[in-house]
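Here we start with a single chain on its own, the form predicted alone, put down as structure tokens.
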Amino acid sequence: MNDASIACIESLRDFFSASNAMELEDAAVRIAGSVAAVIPPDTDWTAVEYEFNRLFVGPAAVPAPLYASAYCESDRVLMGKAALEARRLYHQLGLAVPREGVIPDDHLAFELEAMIVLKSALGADAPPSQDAKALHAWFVHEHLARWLGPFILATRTHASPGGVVALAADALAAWFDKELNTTATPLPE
């Protein structure tokens, strides 16, 4: 386990689950620190919150939903197969989303939390179990790889160029590229 990698994932999790400008600022500053980027001191965090809501929350249809099902299901329905796959993984890790069955399990923030747990299991002092390695490989190659690329593309397409949301999308892309390229592919079932 690399503490810097975990810190980066935590800041991304916190950014994509933020509910106000203050939470966005806190997470974005940590993201910028993890990727050696600079956020201008005169950043209007209320404007960042508006952009975040426009892209990810609504109330109108959003161009970059934060749920895997929106990218993995043919009809973009929430709580689809991708959500159930995520739920199954969480249960294998001893996790559950708050209010299970109400909040879609495949929200990006929940998936990043699961990745933190997986990476912590892989980085324990004892050699990691084959089960932990297999779950991590499946999650990276078979689940996250199916939707993070389209999500990042949608975010980059609709975010303000050079803005804080674009910075977070770029940090997510850089982290996932590294994760994908350093994780062995899962063994066939």
The other form holds:
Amino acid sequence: MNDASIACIESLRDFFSASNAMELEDAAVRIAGSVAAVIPPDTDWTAVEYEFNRLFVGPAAVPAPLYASAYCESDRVLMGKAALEARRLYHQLGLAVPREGVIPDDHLAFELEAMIVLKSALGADAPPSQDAKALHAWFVHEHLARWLGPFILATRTHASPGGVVALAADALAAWFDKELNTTATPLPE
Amino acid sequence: MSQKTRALSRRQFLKGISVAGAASLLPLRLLMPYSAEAATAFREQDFQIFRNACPRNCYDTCSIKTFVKDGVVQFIEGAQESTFTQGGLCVKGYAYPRRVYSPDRIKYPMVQDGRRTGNWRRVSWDEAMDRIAGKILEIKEKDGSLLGLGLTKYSGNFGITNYGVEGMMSSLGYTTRFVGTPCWPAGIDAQNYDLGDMWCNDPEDMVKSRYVIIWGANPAWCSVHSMKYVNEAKRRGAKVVVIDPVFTQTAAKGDVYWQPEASSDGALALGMARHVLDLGLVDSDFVNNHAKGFAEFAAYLRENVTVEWAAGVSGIPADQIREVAEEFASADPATIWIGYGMQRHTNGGASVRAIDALVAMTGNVGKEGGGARYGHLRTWGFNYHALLQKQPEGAKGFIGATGPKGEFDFTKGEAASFTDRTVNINKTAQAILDTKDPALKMLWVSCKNPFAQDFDRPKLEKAFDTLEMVVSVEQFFTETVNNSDIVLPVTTLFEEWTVNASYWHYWVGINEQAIKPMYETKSNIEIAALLSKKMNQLAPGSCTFPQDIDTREWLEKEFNQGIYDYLGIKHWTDLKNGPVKARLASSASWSDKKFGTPSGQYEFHSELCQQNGHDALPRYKEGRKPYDEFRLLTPHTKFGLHSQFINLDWMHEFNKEPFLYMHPDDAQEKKIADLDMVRVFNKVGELKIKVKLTSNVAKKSLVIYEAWFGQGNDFNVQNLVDDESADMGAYKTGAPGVAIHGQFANVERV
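The structure above corresponds to the form predicted alone; please give the structure of the form predicted in complex with the partner chain next.
Full assembly next; the chain just shown is listed first.
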């Protein structure tokens, strides 16, 4: 387990699950720290909150939904197969989304938290269990890889250039790129 | 990716692997420990099947079977038990799961920092209610009453428990209510004057008709399930005549199509009546024994009406009028389906009365397979528990009015010192601007999208800008939400318990909660309960609405023995087995010829109508005088129900953008080519739109289907429609209707 990597995922998780300007600021500052970026001190965090909601939350139609199903289904619809895959993964980890079915299981923040669990499992076991390795590899290659790319593209397309949301998207992209490149493809027995 | 991996099912791969326990030592924020036992209900192998009912403002009010797996609505279908729904839904109905699972759904309570800025912030329900309750209390303190608080609500969700929105308002005190309906009020009044109620035959008995006239309705789009009865009647030999200023898909199915001048329907019906009279085809038993005033009506026809005159007014050739009139009067039974479109005129009520008279004089009222079909509310005898809430002790209100009423108001008004203040829902903008002492300061919007449905949009925006707070309860972001300060996310039909009845057929179905309410959505009555809790926290005794709501219990409270007897069920839970049809003595309304009028007879001559400011007889009344070069018609679109559904991806597949439809000859004169961008404009406002040329539209007419929004589309026909009143509607619905089709405009290429 790499503490820096976990901290980066945690900050991304907290950013994409933020519900107000204060939470966004807290998470964004940690994201910036993890990627050696600088957030201008005069940043208007309320404006960041408006942008975050415009892109991801609503109430207007969102250009970059935070849910895997929006990108993995043939139609743009939530609670599809990707959500149930995520649910099953959490169950395998002995976890579940609170009040299962209320928030789609494939919300980015839940998935990032599941990634933290998986990476912790990999780091804690010596040597890591085959199950943990396989599950992690599946999650990276078969699940996240299917939607993070389009999600990051949608975010970058609609976010203010050089803004905090774009910074978070870049950090997510950088982290996942590394994760993808350092994770062997799943080859179960 | 290797071939081996690709071939592997993701689920198979996940099965059998467990890393449970890995999370036990981690400080997780979001995910919680998983217990297989707790989640069993959502992991059943088989589908759970739930009963739902379409709650929209639609003839068909479909009974739905919902298939749920893993706690997710997988698909829905029409209930087979209902012979009306017959296992099928319309495109809109099949799209319902896409409303629940659309990424664009409104998920959380949010506040907008400045209307139309798009600067939205999430707030907790508690904070939202704190702001709302605080404003209500501020108004009360400043004005000494809550008349500065207004409610506009209509047909976005006709589930009976949703009348809890009105109940919520009553539980706060006496408020200002937008009353009436933009939909069908002129016709409701007309049928009440003629027959004593709006009560139509069972639509399923149309198969018995030998002659069907569909007059100003387009069921091929707006009541798809009714078409099978029209088609079956036709298969059995009936002739089908369609009368509509637009050549619709329904018209395409007819044997005869008439494209009259819009608003000339009364003249056409009277011309036919005159010919029936001349031929001696009047049903003498009916007009002599069950009707009042036929002699006066006949005299009016003889003295004032000729077929040639009717042909001149309507544009339908006299020989065709004679032919159809004779066939109609000779067929037994014969029926006319009176659509809502034809009464949305300044003479709409008078026109409906003329058509009623034609049906009545031919003996087709009270007859199976006959009837002047408009609508009914016979299956709506619920308790209205959610609606009937008491004002708090000491609440002050409006003096001098009788309080609100509407077509769905089944309550018996009690004498009270105060009442709510009522204003005309069809003049929303003007009412907001004009209402004083006290002025409207706050507006609650639910089950309604005023910016798509209310008239004179430019004026509406100005009116909204005078309000200090606008709260919208919505599922999707509409122009109304854009003009709101607070939006509250409301549940879909799959997430709440309620019951639904139709205003057309006689089936009633329950609506079960099939899935958990997603995100932070709440039903209308749960929102009311939450507001009540907050009001009472801030000012004890300020709201009487119950503070803890179980939507299933509230559904149960809507039923009574009368409903059970009418439906032939012992308990509402019987409806879990499927929808039930009312036990009808006859498929015909008024089969016993005992009418609800003051005389107890069909009234060709209605003193009540006269007392209410109209002609006692169904005399011809001219429509609105043109005020611009073209008539403008803005009917319902095919894949939407007003502004609902229109934003969904499936609908965009079919209807990517709105168009203006105009006749090629008119276009040539205006130097407009197919698919040109044009500006349509009149005294109200303007809009820019692409044009499609078609002879389905009459010359000198412009047709634009209403209500498009979403995906960057800010098109709005209400930029061109003013709030001119229809002639009738105030008697039964509290406010006159509106002349939606009595509109005019001009067009030019841009």
